[in-house]
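One chain comes next, on its own, written out as structure tokens in the form predicted alone.
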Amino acid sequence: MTLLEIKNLHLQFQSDEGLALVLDGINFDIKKGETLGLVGESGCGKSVTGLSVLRLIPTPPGEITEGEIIFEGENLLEKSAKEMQNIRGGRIAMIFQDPMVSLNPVYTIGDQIAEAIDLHQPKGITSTWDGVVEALDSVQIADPESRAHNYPHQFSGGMRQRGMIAMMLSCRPSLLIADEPTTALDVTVQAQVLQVIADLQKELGMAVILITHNLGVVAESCDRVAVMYAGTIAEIADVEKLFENPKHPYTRGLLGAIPRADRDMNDLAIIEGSVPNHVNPPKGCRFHPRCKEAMDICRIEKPTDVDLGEDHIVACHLYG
């Protein structure tokens, strides 16, 4: 069953610069239980997107122009202040890339579960401080009664990761968006992470939104991947089906740009150019500068989103 759908989302910043179009019409949806990786340069609007969902866009200068965002069968646009305020961190949760920054520094990490706790748990199934025990222990934090009771610059960087995902789960919501989860984390350290994020997951059976620009993570933690590029969707499919048969050029680019060990790096694929400027974006297709495939119709008029059957689909005018 589908849990979120988003449908032709619009969202525009006013900056000194101009007007900027960073969201331009961008579908996906999720569905219970799954994991959905979104992926692409940074700049492209990934974030932004998570943001969106949870509508935590400062306006101004961001405003959502047009479209839907479809979650539990309800538009999360038409909600007021005080209803989304209720729906984050109890049904939709997000755990943010630098977790220095969004854990409160003169607050222990105890105090700052405890209080999501308290907003959003029924009261009396357990006692707040037992709950903050018992999501420290599921991230498997040795010893939680007693580091509990720690600062923020007392955890390590991986084991602050920890505390935000035991922050954000202490609720048990329905999705997880996870934003850059394994940020500055060493590669052991992300792996760690990751298989916490994902028995957490199976545990409470919700879906999981991965942010992240590492086709790696997406390879080995996601079911499928949302491809994006300049504030579009370029293609989503499967990820075995991506991985093995990309149709995009820029999903192509970016595979082609992966070392592996049976490849000379040397024959490692090079997408020229830069990701456009939003506050002047490209005409038609946004990709088109950079794209070796280019036709004269990719420089006039933007592509829809074709089916090419099996969930794939891509915006491309290749195949439409």
The other form holds:
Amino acid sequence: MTLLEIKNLHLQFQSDEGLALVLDGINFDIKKGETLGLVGESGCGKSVTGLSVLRLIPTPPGEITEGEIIFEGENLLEKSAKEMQNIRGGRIAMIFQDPMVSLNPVYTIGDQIAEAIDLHQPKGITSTWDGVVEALDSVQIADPESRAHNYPHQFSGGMRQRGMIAMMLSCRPSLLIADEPTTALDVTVQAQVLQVIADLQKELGMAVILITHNLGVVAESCDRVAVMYAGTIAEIADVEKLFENPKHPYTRGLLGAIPRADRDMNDLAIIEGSVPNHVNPPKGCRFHPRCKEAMDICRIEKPTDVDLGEDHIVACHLYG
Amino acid sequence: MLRYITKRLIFSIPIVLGVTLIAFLILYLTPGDPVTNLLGSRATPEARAELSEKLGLDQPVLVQYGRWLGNVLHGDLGTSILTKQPVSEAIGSRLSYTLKLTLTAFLSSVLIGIPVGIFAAAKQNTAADHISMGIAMFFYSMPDFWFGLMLILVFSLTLQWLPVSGAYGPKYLILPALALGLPKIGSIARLMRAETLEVMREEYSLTARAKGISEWLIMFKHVLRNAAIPVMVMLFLALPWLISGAVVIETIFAWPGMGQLMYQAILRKDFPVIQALLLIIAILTVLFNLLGDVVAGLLDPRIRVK
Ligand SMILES: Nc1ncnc2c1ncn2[C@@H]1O[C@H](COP(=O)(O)OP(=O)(O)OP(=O)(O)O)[C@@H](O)[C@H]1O
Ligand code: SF4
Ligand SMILES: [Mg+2]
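Can you swap the form predicted alone for the form predicted in complex with the partner chain?
Below is the entire complex, every chain and molecule, led by the chain shown above.
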């Protein structure tokens, strides 16, 4: 069953250089309980996609100009500010890259979790305090009763990220948007944090959008992957299918250049040329200046999404 | 926290001693002396020598300093060379006037400056923001004595609502406190706005939003508590400056505070009075610094909880 469906989403930012079309009509959906990986080079629009779903794009300078975000059958873009507050943290949660700066330094971890619980009043919790302890316990924080009284600076990086997960998942959302949740962490604790997310996902039956640079993480944790390129989605497919049989020239370049799937794509100058800027993007297919298979039509016409069957979607003129 | 405070107090003793010693040396080295002031320039050398000896001014400066310090530790601030009044008495009555003036100016500038700064930050880049910050910039740029003169011109001489000078009731406090406080309103509002905007851009503000907290609560619970920390420290650091800034304002408004006393004492080289006033200002500075750090510690667990 479809939980979230993004249709033809256009997002632009007013910048000094001009109007930047940061999301140029993206489409994807995510089913209940599923994990969708969102990958792409830095600046391609992964974070703003996540923020758009929660309607957290700063406006101005940002503006969603077109499209729909259908969550549990309702268009989030038509919700009032008050309705969105109930959805945020209640039905859709989001965690960020750097747990060192994403928790408020002047309140205890317990207070910050309690705030979410008091706000959303999730079912099945006897008291706020029990909810706090349970949430910390669920992310494997030892001695949650006393740890709840700690301030963020008394937690290590990995613990802070787990504290953040505890806070965001304390109200049992049906969708978690995790924006590079392990990028800022020590390699040794990355696996633990991903495991905590996976465990809670199973327990709550929650869907996860996992934004990452790391194709190894994708291979390990995701059911499906969406590959983004410069504000567009190049290809979406099941993980195995994408790794075994990539269709989009960009995806092929990515995977072909990576001998093993455990490399960070930002570390590799895998495809010649650089990410285009969003103010004056290339006409037609935004990838054409870097594409070895570019044809005349690619410079004129934007490719539409082509369904190759079995949920394998690619936006490329080769498959028109 | 208590240990921290004790430690800070102990460390501040050499600072206070250093400030008073330097003040002693500067007074000693600058031209003019109290003997000439008292006896006039045509006094006989014998008379001058006699008075110098009586006041202890013939001794080396370090001996004078040591003697003064010994007396201070025994609670004796000396006697004014000019008025023969005990210094503690002369200052005692004036200290309360100065505190009344500076604290009124300080509190009202905080009560106005902080909300204005928050308001401007919340309305960032709107007309309301630009106008309030324009006014704040103006307040901040003009010196307090200019405000003093303008206020007298408008409210005393032209409108005749408020008295020009003196200290005979609450009405007399308004203009000098305003003159002293207006530049502070400007700087406090500007700082509060800057700090608030900075915290609003912090990622934990985004986290709060992603949790579903209303904009109002984010501002008052998450943003302001953090923005207040540097502002508080700055306010307490600025308080002693406000007290010394009162020298000019007290003189303009004939406000019988320490500033006015200081002004007269410096003009006439009344060493014991100047020394005692500097000692008090040094102690107040150290105390307010400490108080600022204590408040910061209370607001910020990163300082308080190790
Ligand atoms: N607040 C903003 N104002 C202006 N432009 C913005 C803003 N936020 C994002 N952008 C622009 O939107 C584009 C996409 O940014 P986004 O943060 O989504 O990239 P990303 O794919 O998450 O990159 P990274 O991997 O570095 O996190 C970038 O070009 C960025 O400059
Ligand atoms: S549409 Fe053309 S330019 Fe774009 S990826 Fe496909 S072949 Fe390359
Ligand atoms: Mg990002």
